[in-house]
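Next comes just one chain, in structure tokens: the form predicted on its own.
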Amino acid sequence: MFEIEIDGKIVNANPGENLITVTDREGISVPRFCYHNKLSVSANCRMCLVDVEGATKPQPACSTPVSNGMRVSTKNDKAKSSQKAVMEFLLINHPLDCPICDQGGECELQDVAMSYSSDVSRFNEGKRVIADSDIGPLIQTDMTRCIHCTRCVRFGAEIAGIMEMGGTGRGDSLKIEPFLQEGIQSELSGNMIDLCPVGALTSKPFRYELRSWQMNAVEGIARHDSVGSNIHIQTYKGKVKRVVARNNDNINETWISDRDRFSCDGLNHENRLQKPQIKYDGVWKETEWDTALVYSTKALLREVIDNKEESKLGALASNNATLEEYYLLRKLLKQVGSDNTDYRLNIKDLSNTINLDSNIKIKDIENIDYALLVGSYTRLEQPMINHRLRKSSLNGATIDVINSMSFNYNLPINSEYILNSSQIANLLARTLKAILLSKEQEIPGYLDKFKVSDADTQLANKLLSSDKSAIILGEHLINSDNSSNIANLISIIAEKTSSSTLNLSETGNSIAAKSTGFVPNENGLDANEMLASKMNAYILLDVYPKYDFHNSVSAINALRDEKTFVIALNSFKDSDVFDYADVILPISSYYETSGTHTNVEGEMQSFSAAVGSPKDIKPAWKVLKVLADLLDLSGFNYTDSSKVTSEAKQQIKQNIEHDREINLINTKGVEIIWQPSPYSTDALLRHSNSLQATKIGQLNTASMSASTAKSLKLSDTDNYLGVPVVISEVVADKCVFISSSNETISEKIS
């Protein structure tokens, strides 16, 4: 570290730092447009010109490295005149449309122009006009306002990993535009809106809604995946209007995924439940909360408690509920005398589940030198994890992939194994055997039948020779016959090679559900056992059977049983809720309730409600508290959700023992992998019209190899389980990979 002088002040600087990094750290204001601390330096706007002693011309602070003894002035006449000249040049073609520009009030050009421009223009020629491009349903373009800072171009190339925007033409013909007619397809595209320093790229769903100064910003946590990205929720008169990223370098840096940004569009959907409803003599009637709650508790007393049939009461919850909601619903059932609670609705065989601990921090993923990715398309399914993985590859990490289908990753893949689940389990078994042979350790009996090939040895050697390796398991294999075997093999391989593990098979807030004990103990029934039994009553928390269950037909049929009383706590009235429920209690959706989200690294992040719910909609934790009070249960005297949080944290299970028994199974017939569209994984996303209009939101394909299609007697003009068939040789044989938001699929999967 050495000393430099800036505006007469002696400051410390590190060798290799650019001058603008030092000025920012010291709180010295230097104007800029093209510079962003998470992007590469382009130095093309020239707004950050400063006077460096000894230099013949002003130098751009963003690209000028510091040197020992350097003397810099950011405010003398030479620097100021240079900055003002650049400002005048940038405004030559910029339209005077601030009153109708959505960027007004948060426009960097406006802010800088106040200090560095003149109120009179010397340019008398006609201004240039650029025709706008339609780049999709999320981003509105007004490219006449573009100042060619290239932030959007560099974001696509460096962060999103897809070069979708670029500069065409030269001189006064230069334009920033998309390369392809399809527009912007990145799952991180909304970050371009935040990056744009002017009004060239703005939010299309938010267009002409409000000015930034009219809104309040509330800190929140995005809950659509297992990352828990930090966000600002911007509100106006009790309505969520916009969501933007909040900096947290340990979790999401300064980026968020499109589903985190645009899901709030679904809050005002016409399908929102507005009032409690009860089914009386087969007819649905809207009612008041008191009536609905009393009706519900009387039914629970009649059907369960008074008859001493507590074992006939079950509670099912989605994997997107808050930690507090899981805790209260579990506590309610325990006090009634039932252990029947579960959130694992999409798993076919709950005796064969994935149990794998995550022991790597999200921020440390970018520092690994080798990653083995198993059963996941992280780019769409976990965009922020994929971003860290991409950073690791740019830092020199080698990434190998084992999947049942080849995907369009936005990062370099070293080796790709396209195998069905039985072959994946066998590959991992051979790799483990190769590792044990290399370490001259005892070979367990279940590995005796496997013969190690050169490819297996190479995979083993990569894990053994890496200093910071990680094995990442996704959600594609949750319904494989070998799901638990694969997880256990990964756990043992990681242990033998000192590798980290990351379990992405549990999405949403599943980790909170597990830690609060929202799974049955030895006396309770799991989700599948409940549905197969004749239950007297259910409490359903944010459950939508058509989408949430691995087999929605059997689930709905079980819930429809005339002898079963169903209390449904939901935010939306889709998924045939009126067909199977007896009472519907409208609950707050995302952004309308407080709670806690636990991310994949175990970080618990609490959040407050950004807005209140509409008049007759209540937070689920309050509904559960009142139900417990009406049932005369003790210990539910909470005044706010933070009291629930404190109590729940004292009882959370930190370490859960896993059985690592391995009994490999050869799957017969065709294996179906059903992966919901990334924009259909919860009810709010499904009701966001802007997200559903994207190509990602409209994914609807059943991909299979030609040999698999032949065995199923299908062609590329047919549908399979209600989804159009795509014949492709990038899918493993005896495997069908379905990516869709089509709710009819799960009705047909056995």
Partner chain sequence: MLNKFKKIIKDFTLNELLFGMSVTAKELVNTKITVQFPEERTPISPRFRGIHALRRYPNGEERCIACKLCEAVCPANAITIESEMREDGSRRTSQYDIDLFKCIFCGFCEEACPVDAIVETQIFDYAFESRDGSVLTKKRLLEIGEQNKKAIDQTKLEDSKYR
Given for the second form:
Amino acid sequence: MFEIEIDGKIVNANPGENLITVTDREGISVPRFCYHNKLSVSANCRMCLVDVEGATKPQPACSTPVSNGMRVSTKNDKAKSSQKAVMEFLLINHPLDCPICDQGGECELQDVAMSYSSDVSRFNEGKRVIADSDIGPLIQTDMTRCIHCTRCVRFGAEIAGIMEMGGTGRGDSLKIEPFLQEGIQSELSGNMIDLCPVGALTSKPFRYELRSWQMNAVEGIARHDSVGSNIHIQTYKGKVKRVVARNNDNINETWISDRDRFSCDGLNHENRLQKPQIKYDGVWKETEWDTALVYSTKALLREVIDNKEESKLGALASNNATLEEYYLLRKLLKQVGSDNTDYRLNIKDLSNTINLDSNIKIKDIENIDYALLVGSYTRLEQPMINHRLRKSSLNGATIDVINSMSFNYNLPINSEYILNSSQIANLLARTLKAILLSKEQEIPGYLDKFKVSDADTQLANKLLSSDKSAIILGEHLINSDNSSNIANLISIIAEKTSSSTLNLSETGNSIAAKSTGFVPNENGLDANEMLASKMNAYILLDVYPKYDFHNSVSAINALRDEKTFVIALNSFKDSDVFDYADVILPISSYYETSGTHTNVEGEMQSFSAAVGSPKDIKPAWKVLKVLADLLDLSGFNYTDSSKVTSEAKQQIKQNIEHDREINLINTKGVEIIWQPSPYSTDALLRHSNSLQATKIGQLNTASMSASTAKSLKLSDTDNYLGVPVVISEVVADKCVFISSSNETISEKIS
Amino acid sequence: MLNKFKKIIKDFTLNELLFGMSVTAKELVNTKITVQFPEERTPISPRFRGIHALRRYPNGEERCIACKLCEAVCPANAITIESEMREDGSRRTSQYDIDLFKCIFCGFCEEACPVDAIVETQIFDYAFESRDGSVLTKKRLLEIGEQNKKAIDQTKLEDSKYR
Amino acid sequence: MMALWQSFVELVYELIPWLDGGVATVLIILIKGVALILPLIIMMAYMTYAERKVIGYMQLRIGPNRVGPIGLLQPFADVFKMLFKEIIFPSKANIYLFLLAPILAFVPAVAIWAVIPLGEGFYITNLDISLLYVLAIGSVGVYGIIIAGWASNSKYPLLGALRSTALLVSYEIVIGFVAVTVVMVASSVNLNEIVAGQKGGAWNWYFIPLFPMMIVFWISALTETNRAPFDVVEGESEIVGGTHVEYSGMCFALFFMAEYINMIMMAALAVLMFFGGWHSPFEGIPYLDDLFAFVPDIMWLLAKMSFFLFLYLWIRATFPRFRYDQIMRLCWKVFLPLTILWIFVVAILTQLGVGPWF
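What would you give as the form predicted together with its partner chain, now that the form predicted on its own is on the page?
Next comes the full complex, and the chain you just saw is listed first.
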């Protein structure tokens, strides 16, 4: 720590810091374009030139390290004139098309030009023009406006992990362009829009829509994954128009995934349900809320409450409802005398589920030195977790992967184990045995049959030798026969090696569902049992059976039963809903309702509604409250959702105890891992046209090895379960890895 | 004492009242300055700020590019613009409304416009018969621009010397 | 004039011989009434036109000029406008009194004309106490205003009514004293006889001995008819339209007509009391008398009235509205002492028998 003098003010600086870090901390404004505090320093825009005493030439503040006794002036004539000169050069080739530029009003170049440029240009020669290239459905380019700050290039190289944008040519012919024809494919690409200081990269879905000053920004939480990225929801005239990142160093830093950024497109999709509907004698009729709610109440009374002999009421919810909605639905059912609530719709065998508690904070992931990634493609499924992992990898951490298929990670993988689920379980068991052997501890009976190889010992040693290791379990293994075994093995291994665990198999807001007790207790039926036994009535909260159930066909058939009364609270139209439901109540979607999201580290983030719900659409928590009132249930006198939140928080169950019994099974036959495309995990994403147009949104492959294909008698021209077959050698034997978009899910069977 | 007496005399002879009446009597026979409006008109400055119009380029292309600067600068929030991408990919307005009930005719929109699309004409004698007539839509504004093309071009030319 | 009238009456009796005397009399009275009120209303209508035109000219404008040639049909346009306008009743108003008020204002204004002589023997009634009748009926008009103010159930009308009532009551005393001086000079309260007393040239007219009283009378007349600069019953800046705030359509028109008919009546009264009525100013001047002999006596009256009506407009165009307390001060502290003093002066002059008047 030493003192330096900036503009006559004595300030403290740490050795190794750059000048601009100090000026930013002290609130001294220095103009800049290429510098960004989350990116490396390139010092190529030269806008931050300041006068350092002793130096003959002005020095760029972003790349000048501080030294003891340094005297800097950011505002004297020398600094000012060099900044003005740089500005003039930057504006030489910048088109003055601010009026039609989407960046206008939030443009760093515009802002800086207001104070550092002259009114009249002295450049009378022709300006450089660069043809635009189509770089995908998310980002609009206008490269004539580019000032070559290379923030996007550095973002690709340093944050996204794939250097998709790059500079070609030199001097006047320098162009920033994507290297590949396919354009930008990163799952974090939207951040380039935020980074770009000019209008060269702008949002394509938002193109020509609004000016930044027209919108209100509301703080919100993105709920598509279990990270809960902090966002600003920008609204205009009661409609969500754009989502941008909000800084939160504990969760998402300044980045958000494309999924969080562009999903808001779907909110105004024509498929939104607009009015409550009732099925009278097989014909759907739009009605008013009063009618629909009274009709539902009467049906519930008739089918369930007054029907003492056969009173079976079930509630199923998707994993992206809010904490409040889970709590209210659970409370409603409990008061009616039913314990049948479940959100685990996509799990084949609910007696064999993953129970693993996460005990690492998201921000700590970047500090680990060893990570074992089991059954997860974090890059697409949890982009912000992947970003932290990548950071840890850049910091020197070793990353090992155990999965049934090899994926295109954007971080260096040390060793990759491509195994099917039984093999994974066995590998973990052998590793545990190796760990116990090296620790000279007692070997439990179930490990007797395993022989420890050198490779296992190596894996065990990596876990044992690292100070801060983490085992990350993803969602690929949720439907394997050994899912609970794998989870238990991981938790024992983590305990023995004092590693942290991170359970990414709970996506969306399912951690909130779990903590509010939305899973059935001993008396209740779980989702699969409900579907198997004929229920008298269901309340479905934001459930889209075609996508949400592990076996959509049988689920729809069960719901369709004539004797079953189904109240569907949905925000989007789904072709099937008219088939199985009896009442459809349109509910608010993301950003239209207030609520709470619990992320993977247990952080409960409450958010308020960014916009009001459209005319005849109500927030689900209000619908449930009124339904409870109509049923004459007590304790539903909530005036706003925060009352529900505080009540729910008091009853939250932390770390539910579960047994760690291990009983390894060898899977016979072909194992299907059905992993929805990351842009079709919830209804809003499925209705976001821009996301669906991306390469990731159109993922539609059933990958399998050649031998598996042979055993299934398939070739790469066939479809398997409605999904095109891709024969790939990076898939484990006896495994079919299906990654499918919403368009084609029709025969989903896990 | 004398002054007081004088004042009493003045008051009781209604001196000042009569003087006042003589003034009005004089004006009664003076030349009248009334301008018979629809038949006669007083000259209007080229900077006069009357009803608005949207202009087109000589090739028929509308000038407005939906930059929304006029909307931003409007002190009365009278302008509402919705922008969209036209089929040819250019940035255009899908809605351009001026609420004449809100408009204060300050002319800031004209000043702010980078392409001289929105102008205020010299027309001040307009009327509307329904409430929604108070909102000038894009169609109406372009019509006004079309109908008064010559007059607008002329006034802009006259004023250009001083800009 | 009178002969014409008499022959007309005889004609009526001749034309309807089958009627018995009583019915014919009633019919005659009705015809007389119509014959009086119709010209009066037309006069009143053109008075509004004249007002707008004159005030316009004094303000360098040209006034109404769109309806008819030089705007001559403007009064009819106004009448039709008034007729077709909706009468709006305030929600908590007393509707009976609300409707009674304009009638109470209008009827006395017309009723006064029953005793106003327009020429030699040209009158509807020759009442011996006609001047008293004029003063008495004139006072009834106050009821119209105060009832209107009260019935509207609105604060501005009530305030306006209070102000104007206080004003009218005060200035009636002054007018009464002025009338007393005239009566003292003429030794009669019959308007016919008052005019007869001024027969024979302009120097016989009472405005000469009663000059201050004439001024006082005229200023009081402005106040009595609620005209500028004493129109505190309205006073846009303080109480909006005063008593008329809640009135619209024909209800308002009745107040308006009452005001203008009262104005005409006051002009007539001024001419009758001070300016020799229908007598030519040139009576007794050898050459001029003959020259103007062809002019009917009623024309002299109308000509003199026209001057006073013009004076109304002239004053309105010239002076700003007085403050309420200033008007009251003028009444009680200036006019009242002055008139009482002048009664003594007139009494002395009468005893001395000065000039042609006493």
